[in-house]
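Next comes just one chain, in structure tokens: the form predicted on its own.
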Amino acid sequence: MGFMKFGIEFVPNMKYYELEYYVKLAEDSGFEYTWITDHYNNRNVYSMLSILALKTNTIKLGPGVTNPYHISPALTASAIATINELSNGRAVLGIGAGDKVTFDRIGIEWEKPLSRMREAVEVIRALHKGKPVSFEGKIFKFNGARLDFKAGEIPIYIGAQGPKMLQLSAELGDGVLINASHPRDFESAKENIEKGLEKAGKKRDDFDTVAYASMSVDKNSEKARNSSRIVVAFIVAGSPDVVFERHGIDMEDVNRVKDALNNAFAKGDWAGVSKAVTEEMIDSFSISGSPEEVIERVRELEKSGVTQVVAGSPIGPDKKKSINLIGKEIIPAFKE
């Protein structure tokens, strides 16, 4: 077993200086990862990441998940890769098959997403190798592109739910972002994981599994979980049903949930939100809780097969004093 490794997500829904301002916090805190989101109604990913690149010295810094519909694998390629020049070799490349209502937005098609994720993980590989690229995909046609600078050797991430894109991921990548914070959904991805590396001839050990996980930390267990019930709404009202069942969720409950959440966007009524939630909703969608809960949930994540995980929104009630007892209390706990 490994030192269990902890990143950190962000939104770059901020001003530059804020979100420099709680990396270099996580930095500081013992945080190896950092991963930055990205979507199109944000600040740039790239641009976040350039400035991040330059003001940090440790961390491990990328997109966490880009997508190969939005933007072509070589300009992810390169984006990444120029990155990883200014961070010194820091970078990490998350990449996932996007989500349909974004693309809906923006008019883009969402189709094949399995096809596409592996041609786009294997010619960004390609083309981090330095030498011309001829590919000639089902989506992608490739005629003798290269990079004109040195890459570096650049972690692939796979954002993955789905029994195919985990076996993918595992088959292809150096690690699989899965949404989940549950010990639960990640006895049930095992097997499509081992699959994936067998196919590849990998050993779990090379691989590493990451819980993508909401968390929200605080001395206060109770206003922790509070803290975590509209994000747990939204993780509710995008799961698939398949997903209730593996945790022994009501439906009514869950039809409860989406219709607040209906009438909050219609009314503004997040308190209702917030109320339909339920306990058993919070333990499964987040790890939310104390210092001393957060470390028996991530000992148990440990225990299903996960390497790394990821504090996602909210963190807490307070970024700042979340990611200072992330860093004092919880990550010290592993690394004994």
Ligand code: F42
The other form holds:
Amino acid sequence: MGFMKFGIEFVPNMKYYELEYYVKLAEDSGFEYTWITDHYNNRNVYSMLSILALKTNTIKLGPGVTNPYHISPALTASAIATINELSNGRAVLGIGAGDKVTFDRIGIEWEKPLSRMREAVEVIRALHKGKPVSFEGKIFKFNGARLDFKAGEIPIYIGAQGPKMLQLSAELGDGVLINASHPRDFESAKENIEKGLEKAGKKRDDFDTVAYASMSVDKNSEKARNSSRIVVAFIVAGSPDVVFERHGIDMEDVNRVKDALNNAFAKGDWAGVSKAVTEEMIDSFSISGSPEEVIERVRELEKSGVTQVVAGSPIGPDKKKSINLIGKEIIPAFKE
Ligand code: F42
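Could you present the same protein in the form predicted in complex with coenzyme F420, rather than the form predicted on its own shown above?
Below is the whole assembly, all chains and molecules, this chain first.
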């Protein structure tokens, strides 16, 4: 088993200089990766990544995750190769099937996500090799397409939850980004990851299994846990029933959270949402607590095959303090 790697996720819902501040702080705190989310309603992911590439020195960076619906894989190949050039070879590409709720708002049909992902990843890899690409897919047709500048080697990470996408990510990707925080979810993903690796003749050691987690850290455990309640409520509202079965969560509790969210949207009662979220939900859908408690959970994740933990929203009650705390107390515990 290698050393656990740490990444951090940011949503570009802030000004570029704030994002730059946090990413530099994360870099100085020992994080190895930063993943920037991609949704049309936030600031553009590649514009922000360009700035981050120029203002940082060591941290690896990329979209976490873009998708092959918004733009052609030819454009994705070019955009991430540009980031790789700007950062002196630190780019990583996170790509997934995209978010249905967002697509519905902008008239994009979520057709054939598996085929589209498979073809997109194949085409991007081929373009990055620098040779002319001709490709006759079900979705994409390329006819002697070629990048006119050097892309370099760019690892591709695939966002996946479902069994088929997990298999595809292991078969085609250098890593998988799984939106989950609990060892149970990784135990359950194991079989499909192994199937995909086997199909491609790859070893588990050559593959990065990433817990794209919701994290909240504070010296005061209760404060950390309370800060993750709203994020956990949204995860609960967006999860399929199999996930509640896996974690043994009562559907009545789930419905209480969904009702509270509707009520919050209608009347602004966010305190009601926090109250509806159970301790069990916080444990299942986030990594929340004191540094000691978070270390303990990360060790369990390590045992279930995770090789990178990404600190995602909310990170903590005070982002700056929490990033410092992760850098001082949590990351070093995995370097010994
Ligand atoms: N989405 C965003 O839009 N922006 C982000 O910044 C973002 C970040 C992110 C980070 C980590 C992560 O894990 C996911 C993230 N996502 C983000 C969500 C991501 O874009 C995807 O929505 C998410 O990963 C969905 O993955 P999924 O594995 O659930 O895949 C979907 C498509 C699914 O339903 N898969 C099923 C499966 O078993 O894997 C089966 C689908 C299937 O088979 N469908 C068809 C069929 O016939 O049944 C299609 C067949 C075909 O040819 O395609």
